[in-house]
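One chain follows as structure tokens, the form predicted on its own.
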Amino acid sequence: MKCKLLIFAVLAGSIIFISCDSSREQASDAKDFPNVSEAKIDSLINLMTLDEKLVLIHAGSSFTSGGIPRLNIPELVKSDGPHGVRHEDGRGWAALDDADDEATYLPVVICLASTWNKDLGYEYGVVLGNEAKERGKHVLLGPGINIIRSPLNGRNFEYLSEDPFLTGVMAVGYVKGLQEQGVAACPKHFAANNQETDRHNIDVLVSKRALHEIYFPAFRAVVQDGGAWSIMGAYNKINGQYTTHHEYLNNVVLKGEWGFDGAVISDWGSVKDTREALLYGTDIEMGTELLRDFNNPEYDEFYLARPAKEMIESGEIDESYVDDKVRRVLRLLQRTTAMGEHGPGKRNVEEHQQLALEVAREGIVLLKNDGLLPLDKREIKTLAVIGHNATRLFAERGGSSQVNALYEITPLEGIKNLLGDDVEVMYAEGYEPYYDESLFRGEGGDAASQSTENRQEVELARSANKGLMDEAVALAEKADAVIFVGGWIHGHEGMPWGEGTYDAEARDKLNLKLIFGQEELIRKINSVNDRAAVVLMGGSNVEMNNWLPDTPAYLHAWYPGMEGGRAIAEILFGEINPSGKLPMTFADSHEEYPSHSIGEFPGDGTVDYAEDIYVGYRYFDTHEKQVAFPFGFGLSYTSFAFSDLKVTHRDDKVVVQCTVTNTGDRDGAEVAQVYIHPKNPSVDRPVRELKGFEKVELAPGASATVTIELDKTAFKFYHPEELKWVLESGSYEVQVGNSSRDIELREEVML
């Protein structure tokens, strides 16, 4: 679904029209670029022999599946990176340590749907695109599209949204401005991968109805609208059958009703089975669980290696399967950098660093303020920064996304860096990380039980932090100011990849609980300073009715990249106008979302997905259930109005028409959303779902005529016992507002 955005900008008396054409729309098609020759993939498959073949399927190294140099066909180098190329492997499982790696290191992803900013999603694939380029990388692990179901998902920063729509708007962007510099997205993971615990072995138990309307449609958006050229299956198994291999989502919806043409890539080691890889979808496996040796893995005995060249060579599997998927890794192989020409990469160039910083100035999301922000640097002479996080550099954390940044900027070097000469701005840590086996859940299933070591190593942690906190409280005292920086952290020091992390890949956090003291020490703060403002980092919200009543601003930041300390301390100071909107529901305890109160998470074996289709604001709006923050919410320095609404329709579209005024005193922006509610449906459906959305930029007493595009995909629903995409006609409320829980204007229109 396309958007379009007229701006009338009223100053000075006069009235201005504004083409706002989003430079993602005006791309080609990313399916169609550059040209695929079927003819040449067919003349290449005629030469190949078996063993040749089977090579383009399988890993040949931990980040390189093979090539064929009798046919000048070259390896397919891959690389993590959803927010910035990962540091350099070598040919087996090492980071190399004199490799010419550093890159840009840009928000998370969840920071960049906090955007809510279009545009920003396909600048922010370029800036990929190029520095993947630059590394001689053909193809590029992201972005996440997984549904955040539960906040407790220690994986969560990597993933856009809870909602499908915004996720798939953004993700779109992404993908397209990436393949337009020859660099494969890779959209993860099919499907379903909404908890780290036990991945390996879970099984979704999820309707089709709720795959098709929450769990699918991102993908779909990718596919059909980005053109993406390839996917990652995910680890987990739905509804009986693993999903890398799965004859369901691979073969009768991606590759069939969705028409994708590209590669099915496995995620590492997500392969379980020779015969279900052949047959139902798998293109090319990477990793694999057969390592006898992890440092000297032996590429021949993959699932997709010699298992299956004895099944096909036995008569088990036709050859043609094979066929089917060298033709996609060929495809996928003209398409990219690897066989096509797509000019030269760029990075670490000012450009993308200049984008890191819009994306954290723009996602970063201003929760509460009782007039304590913008702070005043004029009245304030000495300034209290307190918390660990206030320091912490946070590239090289949180598992598979880790990134070896250039450099990083931490909120206090921000602080320091903008206030320079006129504040002192005096540092207290308050409270030190500490490795706790009982703050997480792993590949094991369980909560990790405590050992007598940890717990005394514990202990005395937390003792240190004891007179942490006195010296910090103290410091709150005597300053004019307090800024708090805290949160979740990627990992602990000491630890190993994927060891004792509360905010990364392979865990799950127990629950929302501040960690580490961090509770106590803000509510003492509060106690000795009525001018103290919080900004938490992390990929979800936390447990908030105990420090927040207190607290007169919150700032969320999410991990916000190289340029995220620059960013915080512009919005504390005033100097950027945040704009950010949360992309997930906030609600005080992890207890009260859906996927704990009505299904299960994580599971014991089996996942039941029993609340369906009711995911995030679809379950709290519906439910009246209190949140303490809604979908879409995020405040502003200014203020805006909405008014003028008209709902018509124009050849098979309902056009949404408003008017967004600044009725404050200073530039801002705002995001006009829109939602629609069936009035009268025959099967339940939601109170309200993100169908449209359009951010604006406005001077103040200046308005914008925001006008979106509707096509009946936006009214349809997924029958749950017909098992199709279902138009019903009948009378539906459109719903514009700036949040889900902020409906400012309504208007019904008939189907």
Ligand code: BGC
Contents of the next structure:
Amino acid sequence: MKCKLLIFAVLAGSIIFISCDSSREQASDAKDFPNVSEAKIDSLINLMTLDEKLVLIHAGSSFTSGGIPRLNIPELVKSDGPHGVRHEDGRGWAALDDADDEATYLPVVICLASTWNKDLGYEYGVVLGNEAKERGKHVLLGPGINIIRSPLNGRNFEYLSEDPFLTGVMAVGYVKGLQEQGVAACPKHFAANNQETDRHNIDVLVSKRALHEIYFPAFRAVVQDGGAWSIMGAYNKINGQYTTHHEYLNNVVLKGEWGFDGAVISDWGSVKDTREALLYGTDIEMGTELLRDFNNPEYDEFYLARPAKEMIESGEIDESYVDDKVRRVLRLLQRTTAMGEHGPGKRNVEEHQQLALEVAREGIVLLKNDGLLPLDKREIKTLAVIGHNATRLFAERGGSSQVNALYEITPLEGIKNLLGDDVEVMYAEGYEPYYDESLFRGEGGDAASQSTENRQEVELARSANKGLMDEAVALAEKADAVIFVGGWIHGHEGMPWGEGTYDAEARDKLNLKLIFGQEELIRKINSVNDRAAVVLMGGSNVEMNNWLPDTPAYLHAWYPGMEGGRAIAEILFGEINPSGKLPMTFADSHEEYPSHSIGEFPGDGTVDYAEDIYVGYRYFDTHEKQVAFPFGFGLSYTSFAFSDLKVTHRDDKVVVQCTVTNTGDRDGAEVAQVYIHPKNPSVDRPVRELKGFEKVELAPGASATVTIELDKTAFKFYHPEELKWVLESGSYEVQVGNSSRDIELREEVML
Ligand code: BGC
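Switch over from the form predicted on its own to the form predicted together with beta-D-glucopyranose (BGC), please.
Expanding to the full complex; the earlier chain stays at the top.
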């Protein structure tokens, strides 16, 4: 680093930089990292021409923004994605075929959230940071922390939860783990980016209260508690203004109230206006499509390039706005490996694969078990594994989050590996996916209208599936037990968008009905074999009324990553005791979610969030609505009891303490969830809100004391008229349980 500073000075023709004062030496010292030297930043800005400044604030290729060789400032290199470093694209959009770019494919982040294990959030970030660093990336474009508002959003698998607190806690760990490796997190997409339909233009009509209570808190947490070095703006508008250059979001809240000193990076192509981008907080413009030649976008024509220069030179906008952006970009460069020393990264190592396995083991959720699970391999001679998803690979699908996985263990492989020669495993695909244009909406807007050609293809595929179904049912009939593996898929195989793009970027689902005839297939399997467990993949739930009552066991596996097949097998056969808990409510159909029954989804030009703060369980619980599986729910092969709730005041905090006991006969893990219920609020408030949780592992008969400290913010609400956070004195009930509907302990506390 010292050497670099010397070169700066010589090239810049200035002696200011040559004098190596001790503070500068310290700032460039690895052990002081990530301290930023504002003095050095000032000097660099002073040395730059306007053209050079502008180079730093817009893209220079698909995933880089410009550097200044004269001043030895490197390009800033970014990469997707949130659950594994994306394949190498070079400087255009085509994947480099010859690159050694396989990576660890972790379970998707909704599976991470289902673990409710804070340590895993941190370790997940450490793995990604190491892999990104090894590949020379400075910014990793994740985690996705938008709130799950509707189960139909095609990107829910890239988001964590319907609850802002759970999202925030897990994301803070992720951000810290990542950034400790010298790679910036870029939590996305700020904010209220809750659908893919019309995502580039949809105008979200939402109250300030809902923004502050539901859509902002996880962003505030990654900034203030996680120390995120960058944030990605979103495509959508909020109340009339594009979020990437939104005065209230970026200037007032993010950089003002929350004190964010990092850089706001646009989503790819989300800048729409030079003036607003200059004034309202966009620091780096990426991906704007000026693609007369697909592989040669005209970067000099980006909003924050030539058009910005003209505005500044004409005096319309003061250059200090650009300086502030440059300062933030330089901070980002200094904090990351771009200009700092952080040691080498590592990729595709065993410990990363082990972490992928741990997250899958703890994130897969057992939702129903009438005693069928765990299966005992000594009692089974023949096992039928049925379903396309038992052999499907998921890593390289879904949009920008796709990963070129080093390997991916499918459920069928996981089951076969676990059973060895002891059990005869037979496989039938049962159904094949097909591309049905009528089943999803696209970023272009409307539900896709179906061409005659596609209708005919769908008819053919459906009749072929009848044959596959008969074959599978015959297999189920003769097996001692059945494991059905189905659910959603994420498509995106090549351009355009590939077959069956349900859980994928730029797509929303039309409803939650099981696709490709799986419902009928499950029902038929149940009618010939009463020992059939259902395992579903997916970034959300499916309608269950027609098959769940006759199904003895149901495991929801999300997309469980490269070791997912192994974890599924271990849970089914009892080598691992499941401990995942739902981070979103599973209701019976999408119409029951408040985004559909009260608000709008996906809207038309505008989308009205009329349900306001009543998202997920905040709505279902407050209005006592029946749900299939509540928020926070998940079964174990053992049982737990909660006792001895004590709620006390210590300093400025409320301390919640209780005992969790494993009352069954297996090792297991339980999550103590702490909810707050205001007894007599002066404004409408949800009947309960999650404010703390702790996961404990317990041997049979063992107990643990769980202590959760709540500070005053846990009791506050955002006043709809006063437009500020308010702490109301009065009586609150502290509730502890293992789902939002299974409250085991309650105690009143006065504030
Ligand atoms: C997505 C982002 C992603 C970016 C770069 C956008 O379309 O919304 O999440 O990071 O592309 O691939």
